[in-house]
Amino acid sequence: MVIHAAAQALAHASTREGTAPVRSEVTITIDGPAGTGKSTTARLLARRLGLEFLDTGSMYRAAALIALEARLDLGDAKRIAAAARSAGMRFDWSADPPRLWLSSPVPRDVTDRLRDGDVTLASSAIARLPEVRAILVDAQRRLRADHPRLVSEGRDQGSVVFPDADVKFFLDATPQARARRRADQLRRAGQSVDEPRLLAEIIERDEADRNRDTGPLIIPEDSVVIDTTCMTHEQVLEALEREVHARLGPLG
């Protein structure tokens, strides 16, 4: 009640001063398959709109890292879920983008480790486990409670985690375009690239994401679908920003 009263007072003050009221709660979701630029777009959109950014994919990658380090069977849902819960996953929101830390057995920033190949591969298997998804979905909802002005990206944000989001986006692109982008990203990082293999992995990942029992990759109801195949990051970002302002007006 105190929060709502404070927000109302702020809104009235802003109106008297002739400026747009600050929206105390805003949730924007960005879903889509791998390689559509969701993370970069969500991070930059959040920055432009003055919101915070939640990369939910990093949470599944962190669960995969926890399982790998503990040498757990990647199909052992109960043990992985328990390990992920006890690891004390948290974000450092003072960084842009937020850094992901594990609190146990000792506090450490694992952000950079999450993009390594073994973690990427394991995270695909981890994301299919209902017990793990239940824990992370609950964690994501608790994060929104603490950070109510949020752009959240993933595979099931508008469909499962935040079906009440103010604006929902679904970014898509052809598998070939996504494989090419990933190959370019790896080359810039100085890594060797097998583009046909990347394409096969993306197609396989799409199939797994769309057909899993829990939190499958679908186009959320009432979402704005944007095909990014022939668009630059800036063009995608501008399209999303225009849509948000058209629907919500100034966010304050």
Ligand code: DC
Second form
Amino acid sequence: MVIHAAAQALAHASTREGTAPVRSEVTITIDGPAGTGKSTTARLLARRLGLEFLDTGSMYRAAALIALEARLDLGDAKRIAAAARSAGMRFDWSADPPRLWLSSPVPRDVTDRLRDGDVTLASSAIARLPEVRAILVDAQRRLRADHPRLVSEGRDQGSVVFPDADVKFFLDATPQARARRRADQLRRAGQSVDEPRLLAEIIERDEADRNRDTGPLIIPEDSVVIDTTCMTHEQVLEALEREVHARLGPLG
Ligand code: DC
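Following the display of the form predicted alone, present the structure of the form predicted together with 2'-deoxycytidine-5'-monophosphate (DC).
What follows is the entire complex, opening with the chain shown before.
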């Protein structure tokens, strides 16, 4: 693991004598398949550590929404990439979690649309396209430059986007546990649930995520792997927080 400019980052910002220095830069990545509780964990970890939170899945979802609205062929990499670039995707960081806006043709907050079934399905298809990934990876790196104290969550954050991250986590769980969690979530939202179908979809999405040529879901060599199958959210969160503090000390 390359400690991301550790000495440099442990810095400058100690304003008063006796105050713990503030790390001006820290990147924590959380990768893993769908249904491991990554998003919730990443958001709560960021809040506990006083860092910002980047949900990169929402960027793939927004690119999918753009493609659906423009009625583009979901295999047409060039057009989707161009449309995603010109839509002016941006986050409102004043909200927790940050909300995603598209600037063009008129500014609008699309966050609530991103979890709909059609967008979820389309996002998995367009995430295979190298041209689309290149644009979003580049956008993610620019976001870190502006938000240098970051917990970034996705599939390729530790392996491709931020290989220099200070701490890399990979959350996993059995497909059965992930299907059960998703089913509970849907039931709580008052929706009907076909659990065997959910399980089949999860297995199918895992296959697609693991086997694509660009940015596949892999376990980065230097990551901390946590199997969350038998753990509560709180236990996972505590394990991550402990690991970060053990490796980096106080973040300020
Ligand atoms: O995490 P999620 O379900 O919101 O992600 C939506 C889709 O985007 C999913 O098919 C995986 C893909 N994705 C990706 O390929 N790379 C990322 N860094 C984040 C998400």
